[in-house]
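The chain below stands alone and is given in structure tokens; this is the form predicted alone.
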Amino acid sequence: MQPDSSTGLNGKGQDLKIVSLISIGQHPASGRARRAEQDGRAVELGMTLAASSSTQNLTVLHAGDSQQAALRSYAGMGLESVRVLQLRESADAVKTLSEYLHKHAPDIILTGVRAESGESSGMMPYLLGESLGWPVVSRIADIVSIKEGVAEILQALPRGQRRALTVRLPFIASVDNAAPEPRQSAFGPANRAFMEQQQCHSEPDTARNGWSIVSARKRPKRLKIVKAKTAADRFKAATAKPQGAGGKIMKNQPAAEQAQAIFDLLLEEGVLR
């Protein structure tokens, strides 16, 4: 899909078609159903992007159950509708997504990083990108600009630092935690907006029907001896920040190569056995 030239975050130009996609968030404590917080972010940065322009064409989209309670908290937001993809529990929601973004072909599409519930792999985007063929950037902070169908993004890097990038639109991008929080769920709109129904067509997910799904836990860290002589080095050591030496970085070598040294490190840190 060609897309057309847009001036900006101005509200001049071409109008700018948006989707954020959302999904059913988890408490990490209770354990209940709530708004995700990642997606959220999505909402609140489409909600910006699509108040600058004079049609605010931004639909926020579920694929799943519309009887679930957490997407209200969603539409107090300030949402008009909310638009879902009616689809059973154990349906393929990638395939459903695929055929409907095809379908209308929005310029930008937003998700969080990943699902609070479910499968949480963070894996919807880039099959999302395969499908369509789009781009995607990962865990952005802010979209700064959107010119002549370009659009500058940050994008979120460890401790705080940022780095600027530019893609054409369209493109897919995941929110990150270091996005503007969503605004607050007001009583009231979330009761009045619309849930807009669609029923689809979905194939079962053959894969996800032989998995026993239970809550992740964190992997220990891996702590590091240090043989000092005095209490002072004992503690300086302590108390220093990690460093991130050992890095290497690949740009010209050969993608066999490449492949190669990621397998290694998999091997080195445990994660491949």
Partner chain sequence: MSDDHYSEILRRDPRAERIARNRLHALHVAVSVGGQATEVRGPSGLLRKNPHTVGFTGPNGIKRIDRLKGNAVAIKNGRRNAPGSQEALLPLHVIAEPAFTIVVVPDMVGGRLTAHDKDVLGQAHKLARAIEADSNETGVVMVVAFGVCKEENFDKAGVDRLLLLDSAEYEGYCPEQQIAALAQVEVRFKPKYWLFPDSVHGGTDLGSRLAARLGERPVAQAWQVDTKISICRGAGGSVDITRATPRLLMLAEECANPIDESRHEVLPVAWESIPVVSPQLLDKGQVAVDPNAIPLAEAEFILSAGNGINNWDQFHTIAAALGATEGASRVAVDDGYMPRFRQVGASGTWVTARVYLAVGISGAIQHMQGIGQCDKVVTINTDAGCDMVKRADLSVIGDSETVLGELLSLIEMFRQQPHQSQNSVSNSVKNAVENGAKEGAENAA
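For comparison with the form predicted alone, would you give the structure of this protein in the form predicted together with the partner chain?
There are no partners or other molecules in what follows, just the one chain.
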């Protein structure tokens, strides 16, 4: 979606520095490395923002192994380069990233909500926010406008709802699945893109040493426990239809009164906005 020019993102003399953080995704069925769903959306949102601002100033940043083929699928979205902070697999990416971001001081950092590989605790944006001292906006669906250093953001809520937020730059945002889908990745540009490697000193993540990681077990289904003490109660629990405990029935009232009752209930439940 293109923001309209009147409220658009390109305020005069505004050069936004945007960083989209990407990770290696994992296909849920095959387990193959791929472009992560939410990170792809973060890149897409970053590209949309950069395209509407005067200078193309989007950095797509990955901390990890630059040889990963899946990084090329991000580059195939039309990026000239992907910057990679070279880290060992056991390294903790947060510290390296926060040092890099502190040095380069972008205006907006976009990430996914949760990685598709590794611990996938979803803590990355919060840890970066804490170490940089920036506000964190979780689960955004869109950035509507940026005016005078204040961004107007749509946050995705459950049940397809949206909330409007404003936040002053700079900030970190995690991008929800409700954001616009990432564009297609093309093979040629993906191969031509340049991988800017940057050697970083890294500290190993020692806390993970004690963990044991196995493929996910199926979770036991919760049993319906019937606590009836007698046969009669058990029979009732097994056969009785669950019924709304005697709803209110309005039979002979005039239609206006009936409609008023429905209206009051809707208002009380807060579904009329």
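Positions refer to the first chain, counted from 1. We call the rigid core whatever largest set of C-alpha positions still superposes within 1.5 Å between the two forms. Nothing here was measured: the structure is a model prediction, and the numbers come from that model.
State yes or no: after fitting on the rigid core, is the Cα displacement of residue 234 between these two forms at least 2 Å? Passes the 2 Å threshold, so yes.
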